[in-house]
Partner chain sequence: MPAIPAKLIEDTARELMARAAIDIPPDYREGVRLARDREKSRLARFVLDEMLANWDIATAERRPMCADTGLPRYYVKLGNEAAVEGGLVGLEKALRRATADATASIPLRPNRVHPLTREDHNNNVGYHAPEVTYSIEPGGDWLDVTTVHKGGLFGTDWRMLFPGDGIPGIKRFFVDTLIESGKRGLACQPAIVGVGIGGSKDTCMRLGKEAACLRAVGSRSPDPAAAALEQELTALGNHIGIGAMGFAGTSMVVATHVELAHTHTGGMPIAIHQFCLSSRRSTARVFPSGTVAFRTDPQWFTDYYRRQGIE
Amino acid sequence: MKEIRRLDDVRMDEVHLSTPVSAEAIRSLKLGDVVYLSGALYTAREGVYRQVVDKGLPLPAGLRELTNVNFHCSPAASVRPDGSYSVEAVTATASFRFGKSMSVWFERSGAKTIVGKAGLTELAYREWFVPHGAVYLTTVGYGLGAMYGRSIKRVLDVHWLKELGIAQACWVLEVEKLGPFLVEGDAEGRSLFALANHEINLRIDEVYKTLPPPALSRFGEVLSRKDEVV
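The structure of the preceding chain alone is requested, in the form predicted alone.
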């Protein structure tokens, strides 16, 4: 496998994973791979994390054995006339808000694949994900909730609905080719976004050199990155 040091090394191969995702499949994922998921996964965000991490409640019976994929998202759920549930769209949640809960969450949930929005830091991946053999997949852009929803085949179960409400409850979903997601944090704790930011920062001084004089220079606007006020 070619070592990834720069964005030019990212190949963005298309990968299809079945849940629960095997340890071998997790180790084979590369930064920037385009991932599609099939099988079962569950939604778990702040409400569920409080139940499991803060209150010490166990994950619902059988869920840990069924799947190891946790999607940080809110579902657009509705009730059918027969009383069953339908989820036709999902809105991904920014994962940084889960922060220090992740290590305990991995221990108690057995999750190995976290799907969410925007990712975490490389330090977070190295300290919380790597020791538990976990990876992070990020959604692609904004406004794709309905598109992701097309891959949701049915609701297998829902837990803590009464206690937490629709957005925060733990929804167990059967999906087929749910994606695309990008491998943002790999099994070695590297971050795709951190790699991109590093290359941007290396060249941003060159960009500043090509900018015209500031229109508001008389009011103190400058071209220096160190002195500018945003």
The other form holds:
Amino acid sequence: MKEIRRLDDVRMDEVHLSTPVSAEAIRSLKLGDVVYLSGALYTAREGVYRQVVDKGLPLPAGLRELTNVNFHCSPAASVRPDGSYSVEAVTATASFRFGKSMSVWFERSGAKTIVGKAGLTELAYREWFVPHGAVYLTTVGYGLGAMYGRSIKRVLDVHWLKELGIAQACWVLEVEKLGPFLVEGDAEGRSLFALANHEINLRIDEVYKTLPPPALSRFGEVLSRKDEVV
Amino acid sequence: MPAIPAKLIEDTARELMARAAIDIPPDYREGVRLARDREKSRLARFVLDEMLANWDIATAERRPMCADTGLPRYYVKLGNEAAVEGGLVGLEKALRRATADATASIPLRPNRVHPLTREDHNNNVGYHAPEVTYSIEPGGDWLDVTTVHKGGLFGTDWRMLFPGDGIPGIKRFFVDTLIESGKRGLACQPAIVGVGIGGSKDTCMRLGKEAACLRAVGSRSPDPAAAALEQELTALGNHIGIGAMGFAGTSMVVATHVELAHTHTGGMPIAIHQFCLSSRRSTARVFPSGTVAFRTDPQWFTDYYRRQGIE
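What would the structure be for the form predicted in complex with the partner chain, given that what you showed me was the form predicted alone?
Below is the whole assembly, all chains and molecules, this chain first.
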């Protein structure tokens, strides 16, 4: 099979995974494959990571055994007056913010598949994902809230609803053919967005040729905080 | 003069919340379809095809198109002759009630939290939430209520430029902002890009936001310099080489809207806002007779709103 070196090499093969996702299935995912998930997954982002990674609270009972898929997501959900749940739309939140929690999280949760928005860097994958045999799937759009939402069959459980609120709680969801997602970080720690950024960067000097730097700089544009900005 | 019933405003605002969350405005949808047809990148085209399908599902199943239902807020245009039952305090009470009810009934994601403690009331209501922004229109006994649901983490920036930076300086800042949040698709492009130029810092921030959220795709600024800049910036944005989700491509900007305010003679403050693949807005005109007319074009930027003379 041709090695993926540029975006044009991506085949976008359709792949259907069931949870918990097997180590073999994870290893076989190629950058840019179009993935659909069936089974169970849970949402966890900074609120849940604060509970488990920072405060050291135990993972909700049975979660590790049920599934190894963590969705970086807050659903558009509510609790009905009779105590049942309404989850109508789900989309991901940007994952780069959670990088520092991931290593401990993988150890504690046994998660092997992260679904989120916009991925992390190849450095982050190599440091935090590859040692735990984990891969990253990115949602598409972004904003396929209705499409993803209709694949939710049932709310299996909600943890830390009171402590974290609806948006940050850990929602355990049964899903059927939830997707499409794209394989963004593979088992070797390669990134689809890194390929895209490489191609974008080839044009950048050309784009900026007629655009002069501004009269007044900002910190960040000058590299030392001791530099002048004028 | 009969007053507009507060209950009617509350019911209308609740309905606006649902329409905004669920139904993509046709002007933006058509803009994305055209961007899709121009796009050569297979991956970026795939993204836009899925978005078009998602909007159909949202409308057919009455589900929010995106789970990040943003920071729900209101823009109210008051006809100069309009009277509201309970006055403007009654109006604001109705809008806050509608926000809390809609958050549970649609449902919207309760995004609003205390910024320090992160406590969530689970109803999108709190300090200065929802924001209500007002404008006035001569000669009407109605009021227009518009709601906008916009996510807000990526794709916005502000900068103090100077007259010497000129149009090339504006273009550079525009490109900087688009690339910064365009890679990996953080801004959820292709967007309606609003550019506020001039005024005080807060004026340009407000105008840029309103230009992105409250003008329909296809509208043009009546100011010739601004209208020319709108076309140039759209072409420039799509020339950068970034498409949907940050894949190399062309689908970066659906439309650019430039709004101006007279500014300090020594400065040229500028703000850029990008309204995303879920460009959600919905408007209703509420009459004292009880009639309500819904639409998707807010018609916020009227000649009176952009007025520049003394009278």
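Here, rigid core means the biggest group of C-alpha atoms that superpose within 1.5 Å across both forms. In this text, all values refer to a predicted model and were calculated from it rather than measured experimentally. Residue numbers count along the first chain shown, from 1.
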Query raised in the report: residue 154: CA shift of at least 2 Å between these two forms after core fit?
Result: no
